[in-house]
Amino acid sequence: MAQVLVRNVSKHFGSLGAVNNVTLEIQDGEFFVLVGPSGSGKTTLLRMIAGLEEITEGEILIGERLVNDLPPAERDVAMVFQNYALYPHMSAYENIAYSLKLRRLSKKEIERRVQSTAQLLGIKDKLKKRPKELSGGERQRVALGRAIVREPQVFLYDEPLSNLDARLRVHMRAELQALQRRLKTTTVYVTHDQVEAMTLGHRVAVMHEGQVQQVDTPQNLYAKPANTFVATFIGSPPMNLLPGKLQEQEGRLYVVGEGFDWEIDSARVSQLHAHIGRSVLVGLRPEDLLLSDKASNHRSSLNIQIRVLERLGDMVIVYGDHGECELTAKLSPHTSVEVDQSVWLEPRIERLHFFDAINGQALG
C-alpha cells in the first residue's frame, strides 16, 4: 500500500488544458474518487497516475517514489478499464495469470495468487471458461482478479461498472467495498455516477473543466457544497437555486427574491452578515420543499406550477415553475397531486444554502 501525492498536476493537448494544476493528497489504504461530468479531465488525471498519458507540468509520487518517467509496469499500480479488456482466447485463469507469467514467478505461486483470487471474488469454478461464456459480472470479475493477482501498492479503476445493468452495478458497488475493506489497498476510482462516487468513496473529489472544485467527504460534499457547481451536481434530483439579495429588516436578516421572503435563522447571521445588500442564489435541497397549505403566508412559500410527477413508490418527484425558475421537490408517496396543479411549497429555512450570484461561491 501507498500514498498517492498529484502536486500541481497539468495536462494540455496542444492549447488545451485538459488537466490544469491540480493538487491531490490520497492516503495510504483510501478508497479515492474522481467524479465529474464526461470532459471533466478525471480519465486523464487517472491515467497520468497510471503513466498511460505524459504530464505536462506537476509531479505524482506513489509511495515516496516520484514517478513522473517511470513507465507503466514500473510504478507498481494495476489498471481496471471500463471495457475490461480481457483477452477473448484466453480463459479466466490464464487473464489472471498472464501478468505473474510475464514476471516469471513460479508456477507454484501463480496457482496460489490465482486460486486465492478466485476464491475472493467468488470465480473458482469460472477459471476454464473463455471471456465469451461469462456473464459481465463474471467478466468485471475476472478483470479485477487480474489487477488484484498482482498485489499492487494501489489499484486504478476506470469507470469499471458503467457496462453493467443498473441491479448488477448495486450488486457489484458492495462487493467493491467489501473487497477495499478486505485488502485495505490505496484505491483510486473515476466515475461519472454520483451514487457511486458517494456510495463508494472514503474522499472524494468534484472535477470540472480540468479543475478540482472540491474534495471532502461524501456526507460534506452534499451538506456543505463549496460551489454551485458541487451542489447541483452532487444529489439527485440536483439542488434548486433561486435568485434573491440578503437584505437587513429592523435588525434581522432576510433573503427576498421572486415570491418570497425568508427570515435567515439566527444560527446562519453572523456567518451572512458581512454580505448585506449582495445578490445571492439560494439552495435548496428538493427534499427541503415541503407541501403547505394555501391559506399560510404567502411570502413564506414558493408558489408553483407542476409540469412532471414522477412517481417512484417510495417518493413522488414533483418538476414546475415559479416565475422563470425550474424546482424540484420530494414528497411523501402519498401526496396528492396532478400535473398542472398550482401548489405551495415551503422550505426549511436552517437548511437553505447561499452561493455569490456572480462567482458561484458559497458563503458563510
Contents of the next structure:
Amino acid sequence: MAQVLVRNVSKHFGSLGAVNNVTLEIQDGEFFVLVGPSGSGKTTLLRMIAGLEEITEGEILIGERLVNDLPPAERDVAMVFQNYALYPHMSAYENIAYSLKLRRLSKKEIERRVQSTAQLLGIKDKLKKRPKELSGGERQRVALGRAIVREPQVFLYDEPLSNLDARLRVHMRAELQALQRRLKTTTVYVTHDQVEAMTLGHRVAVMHEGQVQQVDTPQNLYAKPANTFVATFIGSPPMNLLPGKLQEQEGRLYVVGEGFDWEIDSARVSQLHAHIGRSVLVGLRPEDLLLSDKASNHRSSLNIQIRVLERLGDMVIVYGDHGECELTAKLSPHTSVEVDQSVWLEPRIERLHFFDAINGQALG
Amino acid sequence: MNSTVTFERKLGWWRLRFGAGRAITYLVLSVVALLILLPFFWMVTTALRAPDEELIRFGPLLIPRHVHFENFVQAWETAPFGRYFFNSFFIAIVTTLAFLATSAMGGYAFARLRFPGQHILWLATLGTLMIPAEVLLIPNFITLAKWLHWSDTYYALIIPWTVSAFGIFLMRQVFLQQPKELWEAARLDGCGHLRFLWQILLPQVRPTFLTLGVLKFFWTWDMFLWVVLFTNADDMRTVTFGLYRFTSEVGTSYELWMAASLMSIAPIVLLFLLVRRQLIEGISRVGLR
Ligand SMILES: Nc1ncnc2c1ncn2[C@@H]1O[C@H](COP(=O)(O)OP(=O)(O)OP(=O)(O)O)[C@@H](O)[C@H]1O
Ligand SMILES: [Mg+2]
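Let me have the form predicted together with the partner chain next, following on from the form predicted on its own.
The complete assembly is shown below, putting the previous chain first.
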C-alpha cells in the first residue's frame, strides 16, 4: 500500500491542455475519487498515474518512488477499464491468473490466489467461462479480480460501473465500498457521476477543464463549495445562484438583489465584512428554500410562478423563474402546489453561500 | 387472430424451406458445383485408366474399364518425386512460417507502434502493392542470380517470398480493429510487445491469420515460373515442376500425368479439409477472395 503524490502535473495533446498543473496528495489506504464533467481530464490524469500516458510536466510519486519514467508494469498499480478489456480468448480463470503467470509464480500459488480472489468476488463457479459467456456484472467482477489478484499498491478505476444497468450499479457500488474497506488498498476512482463520487469517496477532487477545483470530503464539498463550479456540479438539482450586492446599513450587513433584501446573520458578518460593496452571487440549495405566505415581509421572500413540477414521492421539486434567474426548490411532498401557481419562497438565511460575481470564488 | 399469425408464420417457413426461390437457388448452386467438380472427376478417371483406353473411348464422364492403380507407382518413378515432394514441402512450410511472422510483426508495427519514418515506410509498403509482379521478374532475376548467385539454392526459392506488403497490410487492418485497451491491460499485467502479439492479439484474429497462412501455402506450393527461372539442378526442383516432365517431344501420357497431378494436389486438399471451418470464417471476415 502506498501514498500517491501528483505534483504540478500537466498533460498536453498538441496545443490542447487536457490536464493543467494538478497537485494531489492521495493518502495511503484512501478511496479517492476524481469527478468532473466529460472532457475535464479525469481519464487522462488516471492514465498518467497508470503509466499509459506520458507526463508532459510535473512528477508522480507512488509510495515515495518517482514513477515518471517507469513502465506501467513496474509501477505496481492495477487498473480496471470502463469496457473491462478482458482477454476474450481466455477463461475467467486465465484472465485473472495471467499477470501472475507472467510473474512466474508457482502453479500452486496462482491457484491459491485466483481461488481466494474468486471467493471474495463470488465468481467461483464462473471461472471456466469465457468473457462472452458472462453477464455484464460477472465480467465486471472478473475485471476486478484481475486487479485484486495482483495485490497492487494502488487500484485505478476508470468509470468501472458505467456499463451496468442502474440496479446493478447501485449493488456494485456497495460492493466496491465493502471491498475497499477490506483490502485497504489506496484507490483512485474516476467517475462523472456525482452520486458515485459522494458515496464512495473518502475525499473527492472535482475537476473542470483540466484543473482541480476543490479537494475535500463529500460533506464539505456540499456544505462549503469553493467556487460556483463546484457549487453547481455537486448536488442535484444544482444550487441556485442569484446576483446581488453586499451592503452595510446602520451597522448591519445585507445582501440586496432583485426582489430580495436579506439581513445576514451576525455569525457571518465578520467573515464577509471585507467584501462590502461588492457584487456577489448568492447561492441557495433547492432544499434551503421554504414555502412561505406573502403576509410575512415580502422583501425576504422570492416570488416565482411554477413552470415545471416534479413529484418524486419523497419530495416535490418546483422550477420557476425569478427575473432572469431560474429557481429550483425542493419542497415537502405534502405541499399542495400546482403548475402556473405563483408561490413565495423564503431561504434559510444561515445556509446562504456567497461567491465573487466575477471569478466565482467563495467569499469568506 | 393468434392462429392466423401462427399459420402465416408456418407458411413463411414452408416457403423458405421448399418454395420456388429456394429450389432455383439450389439448382444453380448444384450446376456450379458440378462444373467445378467435373475436371477433378476427369482427372481421377484419367489417372486410373489404361494407357490405350483413350484410343477406344473418350469423354470426361467415362468410367475406366479396369482400374490401374499402378499408374501412380509408375508416375512416381518417372521422376525423382520423393525429392520434389521434399522440396515442395520444405519450401512451402518455411516460406509460410516466415511469411506469417513478417506479416504479423510488420502489421503490428504499423498498427500499434509509433516510430520515426513510419508514415513514409507505410506509403512505401502500400506502393509495392501497386507494382505488378511481372514487372519485377527481370530485376529480381538479376538481383538473385547475377548479384547474389543464389541460383539452385533454397535461398532464391524462399527468401524473396517471405515478406509481402499484402500480408503486412492485411494484418495491420485486422489489428487496428482490436480495442486499444487490450494492449493497455496486457501492459499493466506485465506483457511486452512480442508476448502480447503472440499470446493476446493473434488469438483474436486467428481465422484471418490462418487463412493468410493457408493461402500462402497454396501459392507457394503452386509456384512454377520462379522454380524454372532459378533452378537447373534436378534436386532443387518441386512437384509442380515434376508435372511438366510428363509432356515431352515424344508425346504425353495423360494417365501418368493425371496420376502425378492428383498426388501433387493431395497435400493441399488435406490441408484444406483440416482448416476448412476456420478458412471459411476467415475469408468471409476479411472479404478476401
Ligand atoms: N489521445 C488523445 N489525443 C488527443 N486528445 C485527447 C486524447 N485523450 C484525451 N484527449 C482530450 O483531452 C481532454 C480530456 O480527456 P479525458 O478523456 O481525460 O476526459 P474525461 O474527464 O475522462 O472525460 P469523460 O468523462 O468523457 O471520460 C479531452 O478534451 C479529450 O478530447
Ligand atoms: Mg474518461
